[in-house]
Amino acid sequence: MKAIPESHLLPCATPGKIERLDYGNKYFLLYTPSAPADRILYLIHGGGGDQHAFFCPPFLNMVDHMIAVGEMAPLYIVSPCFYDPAETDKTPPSSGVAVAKFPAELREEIIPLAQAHTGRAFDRSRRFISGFSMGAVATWYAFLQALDLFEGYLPLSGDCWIMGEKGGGSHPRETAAQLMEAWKRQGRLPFHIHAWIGDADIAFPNLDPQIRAMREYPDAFGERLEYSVLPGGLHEYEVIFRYLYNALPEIAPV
């Protein structure tokens, strides 16, 4: 897995623009980029963050350099918020039903508002989810319910909890049924999941075994589903940061 260079972290000469777009009490930031795109990224936040969790300068400059020198292209990213505003229980419980909820309002309010102030109506083969910890849990959901919406599916240190919290280390193999499960309800459209973790992640023991049985079911996943392993990568937006750079080339190639 390739580090970030030092200077992708500066300021880049060519920023990409920051919004405030606001929906019903709420609201989410998008970056546009300094060239014109045709995909677009939604990006969501670990447990206990919120819309700027991502939205941050080193962040931010990394994806600057990286379309100005042309790793990959031009691409709209979407930081949004599973909480309401006026959430102050924010433990694993609470947010795991906050997140369970988020495919609705994805569907009925940010991806409509997004695509109406873009002036563009991605289809799903170029509309991608991703997701930090309770972010990836989120990304997750998305799939059991939005297989329709997204085409491509980033979970970064994070299981699916369709079978409870941390489903995905104790009901492996149902949590991998009820993903397939999905796909076949759904249509079996065609999906892409590349999930991201490192090997001393606190939640590697929940993701692992998920994947070990979503590869048990090679007519739903085979090579459908990547996952990368980073030895010694750590529960943090700083290693995430470190997957981004070397996934965002896969979503938006060049």
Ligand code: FER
Contents of the next structure:
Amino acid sequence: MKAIPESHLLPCATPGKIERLDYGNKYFLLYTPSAPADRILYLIHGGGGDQHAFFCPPFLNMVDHMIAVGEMAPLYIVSPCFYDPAETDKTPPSSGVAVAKFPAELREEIIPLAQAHTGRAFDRSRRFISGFSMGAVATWYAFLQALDLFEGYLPLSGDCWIMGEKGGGSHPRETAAQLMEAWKRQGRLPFHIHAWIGDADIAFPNLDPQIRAMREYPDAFGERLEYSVLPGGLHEYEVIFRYLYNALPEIAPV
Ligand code: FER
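The form predicted on its own done, now the form predicted together with this ligand:
Whole complex next, starting from this chain.
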């Protein structure tokens, strides 16, 4: 797994534009690259975080530089928040409830507003979803509930909680069966999942058994499931940025 060049973390001469888009009592942030883009990523923060967790200088500078030097194609990025603004409990049980409901909010509010604002009707083959930790849990929920909306899934350092909190670790076979059934129920649409984690990550004991169990369904999760493990990788944004440095060229090839 390639490391991020240090120079990518500094400001870039051709920065993208960040806008705030309001809906109801909430908002999301939209990154529009400096060159025309034909695809869009929905990128979700971890537990306790918000819209600004990913949209900080190191990450956005990296994206600007990757586009500028031709490591990836231009890409819109949407950074929403899965918590209700009134929510004060950001512990895993409360976050788990919020992310289970979040695909409906993406479908009904966030995607329509992002599409209207960009003036681009991206179809599912050009729409991707990713997230860190609880955002990865949300990404797995999107696969379960909204396969029609996204073709590409990048869960970063987090498992699927359909069988309960950290259920990918406690109930790996049941979790894999649920994912497989959801794929069938939603019409066996084409998809690609690339899961990323470190072997020193606190979520590794939850995700790793789930991925192994998914491998028991080669018809559903054969070539369509990729899994990358970073030796020594920890459960933190700095490491997550590195996964995205390697993953973004896969979803936005030049
Ligand atoms: C995991 C998925 C999500 C995990 C932790 C989380 C430890 C989130 C924790 C939090 O938001 O505090 O597999 O494993």
